[in-house]
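Given as structure tokens, the chain that follows is alone and in the form predicted on its own.
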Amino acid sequence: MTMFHEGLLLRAYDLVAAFTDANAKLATAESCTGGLVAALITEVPGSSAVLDRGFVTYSNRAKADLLGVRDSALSQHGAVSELVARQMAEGALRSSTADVAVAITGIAGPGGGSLEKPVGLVHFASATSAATRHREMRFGDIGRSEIREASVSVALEMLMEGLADYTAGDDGDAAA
């Protein structure tokens, strides 16, 4: 029995197969998902061949200490921002042996939102040595579990996009 629905699990199998075929490793840097992306990937037999490590950096201090997120980014933009998501992904890449890293930071609710940053706002980034991609999602106040599950789904997409960047050897800063 798995805690993840079949659709997500099948996508995780595809992701592990794609990373295995590319002989690539991945890392996760998770805030609002609290390690769910890494947990999903490890549901797949053979995932140890591709998952290097996962960082659960729920606090700002953890983001700074473990991933090198700059204090100025956190104080000026807040933990839930494009800049912090990018720095989390890039930090996870630097602090691991991964070829692709994904980062997730958001507001899952039920509290903690504001007009500027409402519940359901989540920032994602994927990083390779050649490119960093960002995506912002506004899921709305659909419920904490639903926001976290939707975030896991987007993170899988970002990992696959990052793998495409890695295998293509793209240069520059990709925007998604």
Given for the second form:
Number of protein chains: 2
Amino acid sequence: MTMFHEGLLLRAYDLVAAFTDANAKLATAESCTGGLVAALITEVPGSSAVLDRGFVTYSNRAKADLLGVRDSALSQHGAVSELVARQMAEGALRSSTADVAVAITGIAGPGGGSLEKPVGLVHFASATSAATRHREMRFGDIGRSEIREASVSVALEMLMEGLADYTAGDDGDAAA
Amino acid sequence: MTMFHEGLLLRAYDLVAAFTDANAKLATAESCTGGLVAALITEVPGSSAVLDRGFVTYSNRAKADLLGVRDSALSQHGAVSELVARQMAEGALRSSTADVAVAITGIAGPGGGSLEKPVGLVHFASATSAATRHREMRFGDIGRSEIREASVSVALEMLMEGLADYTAGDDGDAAA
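What's the form predicted in complex with another copy of the chain like, now that we've got the form predicted on its own?
What follows is the entire complex, opening with the chain shown before.
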């Protein structure tokens, strides 16, 4: 028995196997998902071989302290922005022994939305020493839990793409 | 809909309300629960007012880097020990803006157990500027997910006890 849905859990097993095969480690930097990505991955036995650490940086200060997100990025672009997602992922990579880092920052609601940045807007980034990738999703106002769970799913995809960047030593920025 | 069981979720709502009422912030330092405690708390709308940050310190190096757990504690007592739980909680308090920190370190299995430290052994600590509390649980080999979920439940209790220490300015070591 697990509290995670079987589909997500199976994908987490695949991810742990892929990182184990590649002898690669990962780190997470989570805002709106609040630790769900790390929690899902660590549901898999043997995940200690691939998860180095996770950061739950809910406050802006935590993003700055732990991940080196710059105050100018937070004040000019906001915590939910492409730039902050990229800086979170790159900071998690720098502040860990991981080869691939993923970052998630979004508005899970029910409050906090605006016309420009509605509830359901989530920015993702993956970072390796070779490349940083970004993705923006607009899930709509489908509910706080649903936005968080959909974000976990995208984060797993980004980690697999980051692993591909890592194993290829490829330039993801050019490819993205 | 949420992936967390209703009983746990209701307790998380109560916890967020209690910390909000006390104008207190919390931080988490999770090993075997891998982010589940932070993930549960952030399922609650408005939790951003009380959760400053969370650390998922799965590797020993992460425990040392992020929380200041001492190498001597890890090598002499092991990652799953009272001393490391206490140092994790105190480190999370020091490395955050939180008033109350909770730490969880245990053996969720299926591997990693021994006669002295069997699967299901989990050490918990809560820390405030006034007091550090410790609790040891032996859940038995009930399954990885079940051990993690039972640990989340105890962590919520420890956070509430830590909040009581914080609001009383009390000495929990003497009371524990």
